[in-house]
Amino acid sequence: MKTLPATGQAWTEIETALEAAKARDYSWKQGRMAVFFYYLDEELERVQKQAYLAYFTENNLGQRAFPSLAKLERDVVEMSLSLMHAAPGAGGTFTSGGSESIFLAMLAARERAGRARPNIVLPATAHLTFDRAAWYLGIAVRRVPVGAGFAAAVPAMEAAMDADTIALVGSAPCYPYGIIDDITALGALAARRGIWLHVDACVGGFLSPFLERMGHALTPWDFRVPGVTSISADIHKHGMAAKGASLLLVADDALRAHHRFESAAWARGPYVAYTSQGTRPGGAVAAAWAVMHHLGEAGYIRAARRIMDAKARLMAGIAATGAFDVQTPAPHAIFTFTPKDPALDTGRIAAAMDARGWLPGRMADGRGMHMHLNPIHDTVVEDYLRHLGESVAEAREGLRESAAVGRVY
């Protein structure tokens, strides 16, 4: 059992020690993974760490005594509102990642809704965040499978509903596929039967913007959409912030009264929250303004760009390969491909690419293969498309052990 060093150590040492325990780790600012890791270039690096760092102390739960805190936050939310094309009178709040928001969320529709057995209705490729939450909420959850072309069934999801459903969601886009729901529909039904309507953006929520703005033409996914009550996105993906960092938005800034905390049964005084944690680093709030005012607009376009450019590049290689089929979804940071030749073994692909020091990304049925873009997967491009025609060549001669699928996260 490892045990508290008797003496303290030097930074030196630690530093040594603590660059060895990455000794196995996967090379992400080489792009070698296509989860985990938002990278753009070093120069924002240095941005992310010295904004974090200016507010390393700094606890974001007394903003009170940090009113310079409540203002970093309140800008950045009204930032990622207008982005999302909220109206006046929206709200947010500044939460550690896309898993609060989403507990968030349906902390709020099941408290709004008040009902004894609550249930929420969603696509079986929504995130399992949402059942997470519904086990911490005592939630029952309906999992719909999806249509043609992955995307969200919305009549099965209706006939799935009864008088305690709490909640709709839809994704925007999918983590599975890269599809966007069919918003538009899931608002109109939300509309309809007067309940909660989650769009979980924590992939797309800062990358679909420029990508509109680019000229794609995007599913409808944000607050344009009638009937949408509440969107999840994380500033620490495609928003490039450093980690701890997203955000829960509302239609109605109202509607987070329904996830806020308020209680003075103690003898200290009144404590008020409105998130899950108690202390929370002001570096993540600080880190996430400096990262959206170094990059604008003009610099989210350049990140979207690169994204799809690589995207691209490696679609087409893949299929130039022969060996695979290669999902074609709208356009996205996601896509899958899977091999035509049912005999071909994605786990000795795998197995072999990870040989090459690539962490593959499977999906559950064994068979496809999963990448999710960030701008510097542009860079590596030939790298994976020469590596992956290896690994194809010898699971074919089945030099290698089949990897099993493993765990996502």
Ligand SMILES: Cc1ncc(COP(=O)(O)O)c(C=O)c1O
The other form holds:
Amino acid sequence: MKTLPATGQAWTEIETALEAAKARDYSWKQGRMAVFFYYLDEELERVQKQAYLAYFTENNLGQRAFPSLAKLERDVVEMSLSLMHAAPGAGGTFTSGGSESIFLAMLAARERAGRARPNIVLPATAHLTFDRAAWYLGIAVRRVPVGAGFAAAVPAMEAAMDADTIALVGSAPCYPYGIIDDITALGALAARRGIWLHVDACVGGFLSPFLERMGHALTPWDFRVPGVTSISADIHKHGMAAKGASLLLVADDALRAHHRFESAAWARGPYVAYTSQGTRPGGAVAAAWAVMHHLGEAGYIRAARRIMDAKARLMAGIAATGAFDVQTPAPHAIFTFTPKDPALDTGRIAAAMDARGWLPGRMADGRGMHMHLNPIHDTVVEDYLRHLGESVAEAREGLRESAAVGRVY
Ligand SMILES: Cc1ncc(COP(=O)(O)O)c(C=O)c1O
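Next block: the form predicted in complex with this ligand, after the form predicted on its own:
Up next: the whole complex, starting with the chain shown before.
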């Protein structure tokens, strides 16, 4: 077992050790994976790091001590509410990530509804974070198979509801396929039944507004849709901020009271928290604020253009191999592709891609491959396609062991 060194080491030694530790990781900076990371360029990386460092020690729990953080957080929430077309009176909470935003939304829905045996109804494509939140919160989950084009089957979701259903969920878009659910129909259903509708825009919240400005016709998904109660949107995904930055936005600020903890039942005075964290990194707020100011609308549109350009070139190149059906039903950063020939083994292709330094994204069916692009991918399209062609040839020749889908997505 590793033990604490008896004496301290110099930074230069530690830096070398950390660099060495990373040596076998996949190269995100070279775009060698399409999952787990977001990267624009070195200039933005500098902005993220400098802003984070400027508030490295400040604790965002202590806004009494650091009123500047309260202001930065309010700015980030307001800029985001306005991007997502919230009406006056809306509100939001800065959280550590998509998971926490979703947890808080489900907690608030549960507290508002006050049911003894609550359940939520969601499309099968919704992120598994809802199941994690429900597990923590004592909520039953009803996942409903999706309909044509992988979108939520709203009538089937209605059929799955009962008097104890406290919330409906729609994705904008869902992670497996990049599809935005019919939020308009879900909003109407939620309004009719008087329950919470949460839109999970963790992945799309900071991309969809700019795709719309570029002229893409997206399925309506934000606060313009009647019946939307809350939206989760991750600034640390396409918002391009440092990790540890997401938002839970609510149509009515008063709803935040349902995920507010307050107690004075100890010796040290009242404690109030809107998040599950106590101590919160000031750096995450400062970096989000800085990135949003550094990019502005124009910068986000440039990033979105790079993603869509990479996606178009990759899809065309993958289709041109003749080996795959490319599933591309939505104008978003995600797409999947599946071998046309059932005898062509995706596991062998994945193993060959892996051997060339790429971290393959796999679908649970063992057949499909998954891509979630970010701007840096526009620099690696040709490499990817060349290596994919070689990998398909190797797979056909049966040169490699077939890789299992893997325990972790
Ligand atoms: C649609 C969607 N929702 C929620 C999450 C969870 O976000 P996080 O990993 O930041 O907790 C993700 C993560 O990929 C996601 O894609």
